[in-house]
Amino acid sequence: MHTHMLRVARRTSRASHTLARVAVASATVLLGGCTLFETDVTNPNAVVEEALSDPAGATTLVNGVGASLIRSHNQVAGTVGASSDELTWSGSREYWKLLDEGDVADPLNEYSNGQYPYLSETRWLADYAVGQLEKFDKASTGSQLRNRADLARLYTYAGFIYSLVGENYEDFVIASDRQTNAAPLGANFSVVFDSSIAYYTKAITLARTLGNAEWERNALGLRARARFGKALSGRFRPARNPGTLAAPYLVNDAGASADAVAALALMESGYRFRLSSNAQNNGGYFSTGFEVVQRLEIRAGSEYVNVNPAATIPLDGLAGIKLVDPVSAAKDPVLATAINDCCRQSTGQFLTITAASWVEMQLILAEAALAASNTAEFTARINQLRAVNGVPAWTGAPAALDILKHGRRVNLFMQGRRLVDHHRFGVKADRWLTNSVAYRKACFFPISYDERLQNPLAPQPAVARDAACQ
């Protein structure tokens, strides 16, 4: 496992705290010389945009993109979790209840509406930062980029936000200018995956030039995920009605498989590329961890856990695990670890993101083998994964598709992938109402109400649902 901690807040020493107290005392003394509404003051924390043209700030700029990315993913994990069977409504907030029941297409939903500007911010900031660092990297004077690994890291973050949008949204607005409105991508939505793949390719190329195996394997794993996601996205757009699609839909994408093989060559068994949230980057419209372990508005789904009498938290220890491994019939240890990481009050509210992993690469290759009817390859891949998970080898029962679905369900838990798996495997979430859009159609999150309200080029009227997701 490899975890990246991104902190953008200023660290303060005891001496600086002392200076702060002195400053407060001085301000109190001087207050009499100011009017109550004095505005002619200097903000010592103000940073002008020109400061971002200094290559000395490149690392901080990249960290800022990473922190923004974590905020975005944190929220998507919650809304995808609630819209699927991973999380369920357990509190009083109605919009969690509506997502839980399968109403994913409402632009007015408090949570999907609230998270949208954070993903939009991350996407714009990533593109802006790439432009800045590439300019530094090409400079021939004293303004060169000082650590080129920062650029490989930034390319990876930029690719990740584009693929996160592609995996979970119906449509999106991509604008290059902060003051000029842009139209939704619409029929060109797949460009988000193309942009993601292009960024990952830059990261891989640069990491290889630098001999940086860490960012090469991270970007390779994420590019495999993006190519896999693009193949799935193409299946459901513009087709919406799962009834017209033969389930299950299995992905066998040559590019995704090649990247998975290349990534595995650089990953030790069980490797995970993880991003950790903390007090500085855990914000957003909401924090999924806070909603789960503090407010108790949502909790792990009823097919996964056994809960307390109030139905707000899992029971302690293994007693709280309901889902069993389909071979051993024992409580699944991978899920148990995932629940410990996300959904217990002892976990805390700062969730860790798994962006790419050794187990996901094996799942991609196992699925491709199953799609190609290559039983030997499927068995080898799925049993390598199961060995790392500490569960018995699969010998043919239950069916190969069932063992694949279970592998994805527990190994990708709370990683923003479950909603699309419901649709492509023809599996309804336990809480979906039969008249909900998720029950009837393969729909994802819409362009938000706030974006529509402020952008006349976005779908109008602002409250309207996408025509394909009525």
Second form
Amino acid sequence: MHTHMLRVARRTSRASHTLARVAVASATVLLGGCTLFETDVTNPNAVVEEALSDPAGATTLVNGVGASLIRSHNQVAGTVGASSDELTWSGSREYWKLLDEGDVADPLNEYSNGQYPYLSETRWLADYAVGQLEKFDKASTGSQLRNRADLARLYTYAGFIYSLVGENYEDFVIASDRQTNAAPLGANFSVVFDSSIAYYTKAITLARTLGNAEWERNALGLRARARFGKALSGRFRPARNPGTLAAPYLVNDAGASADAVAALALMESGYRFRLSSNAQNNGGYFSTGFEVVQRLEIRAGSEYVNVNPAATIPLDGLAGIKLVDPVSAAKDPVLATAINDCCRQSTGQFLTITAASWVEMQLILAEAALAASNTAEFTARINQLRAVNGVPAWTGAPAALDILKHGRRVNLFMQGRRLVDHHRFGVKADRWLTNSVAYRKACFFPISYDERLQNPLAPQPAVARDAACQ
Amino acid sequence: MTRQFATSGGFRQAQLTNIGQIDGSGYEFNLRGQAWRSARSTVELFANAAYLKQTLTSLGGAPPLKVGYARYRGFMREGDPLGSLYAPRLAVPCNGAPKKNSAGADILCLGADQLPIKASLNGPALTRAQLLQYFSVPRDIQTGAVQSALQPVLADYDGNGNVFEQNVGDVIPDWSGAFVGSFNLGTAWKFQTLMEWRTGFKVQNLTDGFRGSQHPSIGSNLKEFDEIAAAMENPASTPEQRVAAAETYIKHNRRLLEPGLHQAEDGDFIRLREIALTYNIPSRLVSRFKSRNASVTLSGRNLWLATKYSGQDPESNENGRGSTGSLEGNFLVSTDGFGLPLQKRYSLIFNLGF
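Right, the form predicted on its own is done, so what does the form predicted together with its partner chain look like?
Next comes the full complex, this chain leading.
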């Protein structure tokens, strides 16, 4: 167009020459203006990877891992809750219903499928951040990590995402990196617990070096939980036939018990390490709090609460609590607190989840004692727990196993543990169909449909259920 | 296009990637003629037909891309027409020896006494006698227990080993075109019509998939489903009536639980896109208003539709509700998912030219 305008200008009168000059100038300006639309520009708001190499960003990076972890846990609490008796489908979404009825092994389930990318993101981001912060930690003066407690916190987060995967999945892919696919763990699945324990160990060592009791006790408590989880996981993989599920399986893991004792030494009675969601980290494929108290898709289970007939939320106060303490026969106050925390509209949609706690350490030790037929220690542990819970001491009735099961049920409510307890105690959730996979087999969430579609190394065809969980 | 890499690699967001190649070819035929001409009137006709074939020839080694969420059954697979759909297909009666699929295996088919219903994921097709026994008592199809006891028997027609993903067509029309008519009477009257047609494509009818399904809240609100459910759970109905209802359920209303089942329908249609009648007001009248010209037009859009599509509108598309910049924005078409049908629209237009 530029050339054409010049050619026209030569053939025309003086006035036209003037006009042509204006046109040429305009065209030049326009062509010059095209550079405005180049796409190869630096967006000042974009965080480029090089920025993550600056130690000044370490705290922010760890906070990001923490936010991602909370998003992941928030969703796992919902899917485990719906798959167990903790939550019951009360809305319109079919895939909540299917989880509620015990169909935990469908790769297509939109909620277990939807949460998978979030857990993967947290796993990858945690590994990446650990690499960055360890580099800072070893660097020479000037580019060093400014707050080493950030690294202890990061190790704890990294350990937690691995154990969260281990506790709730059949299998997982952990070696993929950006656009490079990796195969699932398969028979080596327990490596997720090993990774988790290794991260916690680093956290504990560093926290002790720093004299940081907060992250030492958190990591100790979580390592006890991870070791306990690993022992349970080994129980269900690969054998899942119903015959092995009839007898309750109690964990007596020396490592878990040692960690629980060490954690208790640092925890005040009733201590809880909690993760709170907020407007910034509440998102995900779904938000469990939103689904429970806003959208009303799922509600607290019918064995736990009395439902308001006019709504899907529990009745206010103790009137809304159904489950009773097996010793006092009174409505369970621990559950009442947990319901207040998760499942009432007044709670709001920002779910708070307990990651590790003093009561869980007592439960781990009580279970180990019961497995070892150490009645004295079992009684002592259970009654320490019950004293903190504000309920009467246990004196032998109901049976020891039942008081343990109840203790886990109310003290670990909505913490993503109930599904495995259903399986190992042979307790069927109230809504499971008798022909559902959860009813028949100790199965957990599969590698998701979307992961299978995008990763040819994952089980194929994408929609197929794992052979062990059909 | 945007590609979702495996999220185990750490990233949830799809990446804009130049990963493949689409080959397209087509033909277009136009026919224009003056059917009538006299001193005062003309009739002009125009017909158009266009054929388009688009094939995804390469994804650069990437696995197939899924378009939309699990219930939308679109895929981008190498060698496929764009917009191909993969969904479960029911087994049908054998009528002789089983046919072979492309893998050389027998395609599962039904014996003379069997219905395409099984009681468990890997169970055999049930016989009518077994179903009569099951339906010797009334059953509530809205309960999970009954739904899981009445599962569809699916077959592998494609030989891909995946009964949940069988090719059922594609969502982009093979042929499309229009008919235009224009009738002029003197300088005062003009009558115009535009009809559009499309053929050779499928519509994913998810709206009715939900509405006519067994879902107790957002489903089960079509009469056809109510009749099925009523027959199954009515104590006064006979086992034969209940089995007949179960057969209808499996063949038509079993939705959502096996995503895509019964979802793809032929979307062929012809629609009266526009019809308009214009009256040019004589200049002697126009000049009184100091205008050069004036006209009045009465027009209507989307006044008539002929289609065998059972949903609300074969042109309805879910994606109209959301972003169009993604893979879904480009390829999630012909997806009837709670979108609005095209409205009929009437216009009365006055034109004044100065």
